[in-house]
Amino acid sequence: MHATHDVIVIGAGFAGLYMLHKLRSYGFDAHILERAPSIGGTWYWNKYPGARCDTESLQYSYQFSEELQQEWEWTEKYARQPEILNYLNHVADRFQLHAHIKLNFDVKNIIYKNELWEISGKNEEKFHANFCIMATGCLSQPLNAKIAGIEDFEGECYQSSLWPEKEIDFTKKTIAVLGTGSSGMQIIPEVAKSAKKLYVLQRTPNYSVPAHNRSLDPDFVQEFKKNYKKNRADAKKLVSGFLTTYNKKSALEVTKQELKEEYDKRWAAGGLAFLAAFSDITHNLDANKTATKYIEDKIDEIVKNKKISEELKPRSIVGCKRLVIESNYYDTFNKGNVELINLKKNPISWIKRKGIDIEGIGEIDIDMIILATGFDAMTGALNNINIIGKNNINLKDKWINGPETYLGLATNGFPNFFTITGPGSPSVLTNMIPTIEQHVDWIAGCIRYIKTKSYHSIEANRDAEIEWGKYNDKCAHDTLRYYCDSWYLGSNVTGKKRVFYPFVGGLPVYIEKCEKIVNNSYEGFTLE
């Protein structure tokens, strides 16, 4: 007979760790199942050279403990992967979470049986729980590169999202990096430092702004920490959950001089706040063109070779895809050992034992291939598990035409089943950590309410999830988000339904709706 727990949480990243801590602080018997050999979630797997967060360290951190906020010392404006992983291990140590985490447990089945969730992996071991909470992450299911002949390649081959523990030496090697999304744009400058030759295989260029990363000034840190409570509260009132300055002016109502001065200021500051330069960049096509032109002019300034500069310009809509924060990416193309290949003009025809055959170019000899080919975002990790709800409903089948959720937290037919930062929630469009904390607090409060009121289960109503889907879609169509192909829309995955996956309405609106639902005795849910 297998023991029954109050809650099983799947995943030991930022979301899972805080969920575990919160539930245990409420007195629940909660445990985490994690497929990796260590905690950290995406920050365990993505340990490639140059891996950094694109949110400022002092904001990309937990706020549930004032003592934790004050004691932890970040060293840089944008933390590197090892520092973030150290932080998560410190949190797990500090709050004594390790004893309640089972590592190396790759969940294969989550099935609702006899009003309990049964969770099983590859072996015979099973767990049963009243509640199951998915903390599997938005960018945690790597996309396998489907390139003809790649299995025949005899050189070194690595994937950014499954980077090995061992140190990889790039010295005196000819290397190809496939992919120029966020991961690729972080890897490429690092590899170029020591590689004999680096081929950048670009399918679609991305817009990027500088990070201007630096060591944190102790006086700045002291002042920020002194006002942490106010800073966090102010950030929650902003659409992205980032503490930054939003310009309320339209890009179309200012002079050319004012336009340039504002963009210059944002470029010099660096970071995602570039999109806050004017109020209508993400909503008005003409306003957006002023931002795209500015960035493309900057590419011309930085990249000395005019032909390469032209190839690096997306000629799309800035902010339609996720804006990348880079460190010396464009300048890397001024190096003599770096060559850009446009795969739209010269696609890969075959990967051979010793190299890559490219149409119009021929075969190039390669020692190492690095695949920065992205993720099956938002739904990939959930669909990779066989999740069966009431009446033998398979979650993957239910979501065949796009995810159907209520608030991104719950879905009809799956009682006592929650997703943290699931599709239909603000998640990747906001500062992930405060968003995670809001979800965790809401879920934990819901479970405590159910137990206190002696209910057995809670389930999202079908009408509620339909209305939430319509509302989210309307919000997305009111922006420029549908104007390009992106992983926000699932466009990077063959056969994936093209819908907008995150909630676009902003963090304050979302929080208000969540609170209203609770205050109305969990409106839109059925409690039994």
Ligand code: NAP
Given for the second form:
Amino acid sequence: MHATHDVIVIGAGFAGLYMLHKLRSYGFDAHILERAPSIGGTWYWNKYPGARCDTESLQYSYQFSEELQQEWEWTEKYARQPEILNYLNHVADRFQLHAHIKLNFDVKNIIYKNELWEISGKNEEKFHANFCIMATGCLSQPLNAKIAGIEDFEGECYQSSLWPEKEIDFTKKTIAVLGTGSSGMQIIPEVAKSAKKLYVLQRTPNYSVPAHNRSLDPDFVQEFKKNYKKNRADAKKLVSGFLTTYNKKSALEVTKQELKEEYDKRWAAGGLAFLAAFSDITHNLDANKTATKYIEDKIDEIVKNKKISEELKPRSIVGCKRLVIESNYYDTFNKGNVELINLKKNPISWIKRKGIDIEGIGEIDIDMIILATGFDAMTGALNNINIIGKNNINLKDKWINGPETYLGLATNGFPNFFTITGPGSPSVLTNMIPTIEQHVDWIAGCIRYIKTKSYHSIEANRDAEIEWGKYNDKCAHDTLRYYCDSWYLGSNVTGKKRVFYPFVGGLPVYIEKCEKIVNNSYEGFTLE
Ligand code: NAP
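Show the form predicted together with the named molecule, please, the one above being the form predicted on its own.
Expanding to the full complex; the earlier chain stays at the top.
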């Protein structure tokens, strides 16, 4: 007979670790199951060269402990992957979490049986819990790029999101990188530093603004930390949950001079705040065009070869796909060992044993292929597990026409089952860490409520999740993000239903809704 735990949490990344800590601090018997050999989630798997956060480190960190946020010293404006992983290990040590985490446990089945969740992996071992919480991440299920012949390739082949522990040597090698999203655009400048030859195989160019990463100025850090509580509270009032200056002016009402000055200022500062340069960039196509023109002019300025700079211009909507924050990406194309291949004009015909055959170019010899081809976002990690709720409903089947959730936190037919930053929550459109903390606090508060009121279960109502889905869909249609192909819409995954996966109505609206539900005794849920 296996012990029954109060809660099993799946995943030991930012979300899982804080969930574990919070539940244990409330006195619950909570445990984590994690498939990796180490904690860290995204920040364990994505250890590719150049991996770095695109949200400023002083904000991309936990705030649940004032001592923690005061004592931890971030070294750079944007933290590198090893530093973030060290931070998470420090958190796990500091709050004594390791003893409650089972590593190398790849969850395959989560089944609701006899009013308990039964969780199992590949072998016999099973866990039973009253509550099951998915902390499996939004961008954690690597997309298996189906490229003809790739299995026959005899050279080295690596995927950015499953990067090996060992040191990879690029020197004296001819390397092809596929994918020019955030991951690819971080890898490319790093590989170009030492590769003999680098082919950038670009299917769709992306917009990018500079990171201007630098060591953190101790005076700035001291000042920021002095006001940490206020800074965090102010950030929560902003749609993205990220503390920055949102310009309230429209891009269409200012003079050309003012427009340029504002964009120059944002470009010089670097980072995602570029999208906050004017109030209507993400909602009005004409306003957006002022931003696209600015970035495309910058590409012309940086990239010396006119033909290449033309190929690098997305000619799309900036911010529609995730805006990339780069360090020397465009400048990399001025290097003699880097060649851009536009796969829209010259598609890959076949991967051969020792190279890549490209239409209109022929076969190029390749020693190493790096796939930075993205993720099955928001639902991929959940659908990868066989999750069976009440009445034998499979979550994957239930979500065949897109995820149906109440606030991205729960779904009808799956009692006592929660998702942290699930589809239908602001998650990836916000600063992930405060958003994760908001979800964790809500879920922990909910479980505590159920236990103290002697309820047995909580389940989202069908009508509540339908209403929430409609509201999210309406909000999505009001933004430009709805009108291009991106992983926000699932369009990078063949056959995936085209709906807007994260909640796009902004963090303050979302937090207010979550609080209202609690104040109304969990309105929209059935408690038994
Ligand atoms: P991504 O944005 O989805 O980019 C994947 C790239 O691979 C795209 O350029 C895509 O082209 C290309 N691709 C996919 N399949 C292909 C194929 N069969 N042949 C050729 N090209 C193919 O994925 P990502 O770069 O891993 O980033 C995903 C998200 O993770 C980001 O948007 C961001 O939110 C997060 N992330 C953040 C950071 C950071 O904090 N700095 C770093 C990495 C990732 P198409 O566009 O044509 O499909």
